[in-house]
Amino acid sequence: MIARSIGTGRVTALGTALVLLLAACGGGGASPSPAGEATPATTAPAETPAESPAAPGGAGPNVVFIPKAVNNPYFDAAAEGAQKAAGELGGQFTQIGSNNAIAAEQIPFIQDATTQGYDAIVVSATGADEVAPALRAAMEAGIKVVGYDSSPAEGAYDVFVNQTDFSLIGGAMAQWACDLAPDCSGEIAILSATATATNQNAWIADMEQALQDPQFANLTLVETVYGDDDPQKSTTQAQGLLQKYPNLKVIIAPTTVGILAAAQVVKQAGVSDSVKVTGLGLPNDMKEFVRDGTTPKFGLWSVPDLGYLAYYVAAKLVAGEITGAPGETFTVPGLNNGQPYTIGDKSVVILGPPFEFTPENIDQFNF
């Protein structure tokens, strides 16, 4: 089962959870930066930093978040938690990237910075292996390099900070689909992001595996299909879906996009009494199908509490202060019930626990 905790631990009890990711999505007057809009081929990258005051000791950070899509909710949530971090350490925020999540736009953007004298590069990978010849050559460069969301390869980061512990998402989307499934039996699906994406591979897999389990037997998982985190795709995908397994009974789409897409598609055909959607996604997204019982239940994190967390991963590795080795541990103010972040093998630090939203809690969040 899922844990029932959002973010870091930066909150136990749901009312205190609500009044700081509130705090979270505004403070410092921050907004998202969906910069660089246009491919690379065409323009070139936008920069938008934080009016950050000064940092006690000296300026904070110049750091550039290229995230694997901006103008993506999602993304754009982390961005706001980023910009509130170089406000408390007097750094500067930019946030540049393609509007599609495809590893050969992400490059260009990556080489970009690499030349453009920024002190940290923080990046969700599109595809790890893809991206990494980049990040290595931004590494040679004396540029610290931090992996959010989506890991890039092995040696192509100085730390990775990772949403939440893979092994309890896989799980939690089996019990999903097991609760929404009448008798918990029947067929299912996933609709995934891109195929190359690391952490959605990693949820997929673990999922699989934690079908296995005796209390799942009755549950068979169809097919997976990839709608690479584009609206229109993941529509078509989940169109599909429908059409190829008419007696299907539940999407689950690990993905922020897909989970929304597929909601829609399942409402608007006019099914959502005999087909669930669960996965991944933004309360704000989903508010309504959670209301209307397309999607009694799904997960997440607190998505500008990663923003926060990545940006003061990077501070931290230009100051000095840290420098990705494993066992080495640090305090960010107001996450993890202010205990010591401790980085893992891999050079990981994780976030927190998901959190499950229901109708019962939905209407008290807002990102």
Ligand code: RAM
The other form holds:
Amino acid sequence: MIARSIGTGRVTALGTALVLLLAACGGGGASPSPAGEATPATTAPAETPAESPAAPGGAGPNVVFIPKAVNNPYFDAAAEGAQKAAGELGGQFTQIGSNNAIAAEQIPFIQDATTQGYDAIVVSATGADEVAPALRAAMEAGIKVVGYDSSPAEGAYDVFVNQTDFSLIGGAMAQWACDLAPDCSGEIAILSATATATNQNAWIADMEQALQDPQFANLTLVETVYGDDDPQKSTTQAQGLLQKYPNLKVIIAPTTVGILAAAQVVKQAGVSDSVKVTGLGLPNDMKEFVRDGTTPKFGLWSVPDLGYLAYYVAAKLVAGEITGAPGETFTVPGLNNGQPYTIGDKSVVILGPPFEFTPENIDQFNF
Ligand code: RAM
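Alt. form predicted in complex with the ligand, vs. the form predicted alone above:
The next block holds the full complex; its first chain is the one shown before.
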């Protein structure tokens, strides 16, 4: 399977950086496969934590995943990889959480998980600082805490598993906006997730930095709005952008929920000739919009591999094979070309490079 990798540093490397997907994001069974079927994640209904172990209890750990929200398909894709890891390790996988990506709603799930006998909590923080006290309490209770996708505050996790180097995303989004706006000029706007999301805020900050480059001088970022990873609110926000900025050329949505809503709004409004949508999306959500030209290019990483890696990191922490200290190394089956991962500064591990999806490669992905 071939995918286009977002190049390091300059985004102009996009055109030349073809990589083998299996080499870049793992041959671990969690990698997306054109023929593979997605397994629906086990999630709890809003408000009520519930457990549905994916694997019979064995020698492995008992791990609970707490995503930003359980009704977001992005986290189903991550859970697919985590369930696979649990199966390989003889561990247990449970996913709990709110239906709303709101920090105040995530905290009780962390607090509940702390009292339920889990060995590790794996969390995508809806608010880095907001959830930190509950996570620190879990750590004090002897539970290993792994951040994935969206980082908790430093000191409130043992390891943060980052999907990719943050700066690659900001630069790529600036370049995509440039590529999709006529003559790399005109008004562009961002439709983000929640205003407190660590990951989106880091990507947006990097994109704003990248836009300072003279090559983007004719692009004007008019506004950043927040759809809270809620489909309806994201739809309303995208509609609002079209109304407020009749000359808008590109909507950049660094969220799988936001990019889908924006593409649907633009298409339904019949303006996809003049307004393009890009950002970060699930290939399965976006195939239709890649084909019809609403979203000619966008990016993401292997989300199943993210869940797979996060589970393995949790298991290694529980087993005492790693402590989360910078400089420690470990390997995970099928990931990182079989090479060891090194825990970096601030106890961060990076899954690998993200991908750029285009009409040429989109059908090769299934997540
Ligand atoms: C949404 C969530 C998630 C983010 C993706 C790209 O599903 O906000 O945290 O990583 O988009």
